[in-house]
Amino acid sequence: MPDKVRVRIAPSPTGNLHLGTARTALYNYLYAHRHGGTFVMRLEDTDEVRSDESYTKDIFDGLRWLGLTWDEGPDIGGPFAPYRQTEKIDRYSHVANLLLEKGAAYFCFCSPQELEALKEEQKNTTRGPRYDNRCRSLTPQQKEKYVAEGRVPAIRFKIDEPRVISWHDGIKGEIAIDSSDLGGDMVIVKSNGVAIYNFAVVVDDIDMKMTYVIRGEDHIHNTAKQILIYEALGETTPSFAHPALIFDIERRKLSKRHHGELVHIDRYRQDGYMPEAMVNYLAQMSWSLPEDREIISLDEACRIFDLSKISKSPAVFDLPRLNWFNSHYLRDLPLTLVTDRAQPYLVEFSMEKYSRQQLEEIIACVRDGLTMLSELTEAVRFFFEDAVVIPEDVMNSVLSKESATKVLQAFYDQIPNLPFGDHAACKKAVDEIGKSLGLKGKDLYWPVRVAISGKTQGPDLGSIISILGKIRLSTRVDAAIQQCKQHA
């Protein structure tokens, strides 16, 4: 192995950033961290229809909410500069003339409508669309006939066949390809003089010195195509790792085009998902970590992360699964954080009838029944409002009956005495009030949990209580009270 690991996330800026390519950025993440290497971001925008900044944006956000940041890359600059294709165009265009001199590559003349009419004389066929290599052995004469005809040469790679490629992958082990499946001699420069993907990634991993390349198993075809150009470049190739793609729960291949949103990254993080949780899934999706562990954070997983424990078989996106994690970090992450990150979803309420304090206390006592934070702005609403609408078939079934009003006359009777800032001595003052009225269950906490909230279910009664204070109480439950007496 080479003394100084350098790994990359590749993405191109046509599409926002996907699950898939942030569990790649953060295998190459992990990797990197485990053996104290550097890893790379780099993008691959030479797409100039679909490319746009946009997206960009949105993969570096995605990325960086994640905690996934890079060590090089093209908003901040490295050794290797530039980290994007398009500022490579010379790059490219001199790479492609040394493969030129040696023979390994040529000039193709075919038009867009021959080869259209290629792919369907080959429709039919088992072995499906390939170039013929028809430019292969073009004579002088025919090369200046087309250039006469005013054709604009493409740069074809020479795949020779019959030949075997075989690497050793190290999620998959051993793999090998047969040189006649991989579609015939292939374009590494367009006739617009813009660099292919295949050609272009092989320039860039030379020049930027990675030592292994971790991507998709959809890859591996261009895996086999790429060592191809690094041996007619006389160059080393990098090691391979192919983690097996995401599908959902229905075995299809987790894609925008069948499931919308739900590959947006940035649809987590704007339904109030912990960044946390989210690494924490996709790690585990694929990886089996020891122990029979579930829980792991990304300082920890970066320690002791195994390629080798990678899962050969598809990972299975399970959205009840990641709501799992995210519940678990809810309850489990510092108040503090919990709070700060609840912000944006608070922004409807003012803001100042409560103080830091007691904004902590109240997403404490709500954080237990919530699966993201995007529900927080209705789970917290009563504490905001300045009365509470209490349903009608509420009113109907908790407040119609004469315990009710005795309940809360008792309890209206002992607010300016009741512990506030003490959550438990507040649910304890309630009970009091049950045992002198010989009222419990139900009959004794609902009226006042409706009365105060609206609602029969919710945080725990003493929090509620201890939270609101003497005049946000005396005001609800007076008003429960004359509700309950216009009712009767």
Contents of the next structure:
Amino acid sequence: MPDKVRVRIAPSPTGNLHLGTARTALYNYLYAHRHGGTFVMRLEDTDEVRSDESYTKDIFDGLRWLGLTWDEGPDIGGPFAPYRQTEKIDRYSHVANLLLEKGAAYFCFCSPQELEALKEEQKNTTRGPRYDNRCRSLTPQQKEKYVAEGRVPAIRFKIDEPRVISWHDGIKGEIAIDSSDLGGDMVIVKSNGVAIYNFAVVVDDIDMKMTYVIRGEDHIHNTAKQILIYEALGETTPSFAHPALIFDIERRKLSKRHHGELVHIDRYRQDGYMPEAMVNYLAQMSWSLPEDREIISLDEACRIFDLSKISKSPAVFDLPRLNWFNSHYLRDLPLTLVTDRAQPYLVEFSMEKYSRQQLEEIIACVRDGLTMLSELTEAVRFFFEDAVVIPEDVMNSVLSKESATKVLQAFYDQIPNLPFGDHAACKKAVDEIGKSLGLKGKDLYWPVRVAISGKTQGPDLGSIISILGKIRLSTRVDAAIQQCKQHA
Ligand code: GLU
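To complete the pair, please output the form predicted together with ligand GLU; the form predicted alone was given just before.
Shown next: the complete complex, the earlier chain at its head.
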């Protein structure tokens, strides 16, 4: 029987949750669910200087917001705990000793200055910087001398050359890497005892019984190095798949340095993007849905996800497309859910002014015009403010006309009779006024709109009238009529 599918996301908490990491997490999540497998969270936190708990929180919160929950992890435990690399130091040193005993690794006494000098020497060579494997063949006397000098060695893993390391990649197909492109023998444990990523990741993937490693294309050379470590340990490798990186439209890799907060998942949460839109967008960056479908739920994606359908070419980050998805979800998600999610954007308003049902009506009336929920605050402001502020230019262009005062007066007279609660009928009542005055279009609607919302554009007029209700309408229309008089 084949092994049960086990995949993982292994972020380093050295930065906030990046869009690319979220996409990798999504592909792993989908793969696990598609195959009835397990999705594991592992923290690669061995970079003592750059790792920070605030980043761990950001990463966990971001993935949970997207709905990408894990089955095992540092915060929830699991059969292969610990899931934090800093808690496995002894385990790594045990495995490093095995490699030393097998002769697959050796002590390297080179000081940082010596390595720097080597790099400097190689600067202008075509091969680029690489370790020259000088400590591979130290004599016992040389080693003793270094120890006597007080040098503490690192452990290096041997990378034999020439050799081709190849594998069938689940996305890229056949891959072959020349071992001479890997930079020479590699450090696996630093002199301070801390295991290096390429080594710790192999130990963890073995310990945690990973069957498939799906991670960004920037790890392809790491995969080649890691395959050599699996071999030296006599372990079978998991399968590998490397989705292509994400670029911007100028073909620059999407990075914090160039794109700032645009790569940070939490920015989208704060701006009021719907997680469903993010998931759709991330999923479809490199994966074409069958039959030209454009929208898919996470559950459905889990049922049909197919790693072999992920594109080999780079994904291009396209904000308008993400916005398209978001507008779709803002319109399409249940009104109660959108209203719940709208709360953070309404904190500056007094909620006593409307019932929950009226609030939902307000959201229903404006949501078609939104790209993200952070736009909501301005879109609904006029519903909540006591008095409408009519900008001077709007006043001059709309309310200074003689017909505007007539419309407003007629509308004011009708307010007691308006069919509040019925949006369409409220709109019809305005049309009736138009008929009796012989006015239509802008001449009819704009004065009413401006008087009650301060703007010439906005959501459905009948809805605004219906929601505002008798008292607010009377106050606003009366105030506008007074202003018209002053302008006359
Ligand atoms: N810590 C690595 C990263 O964040 C994980 C790479 C891997 O999945 O092996 O890129």
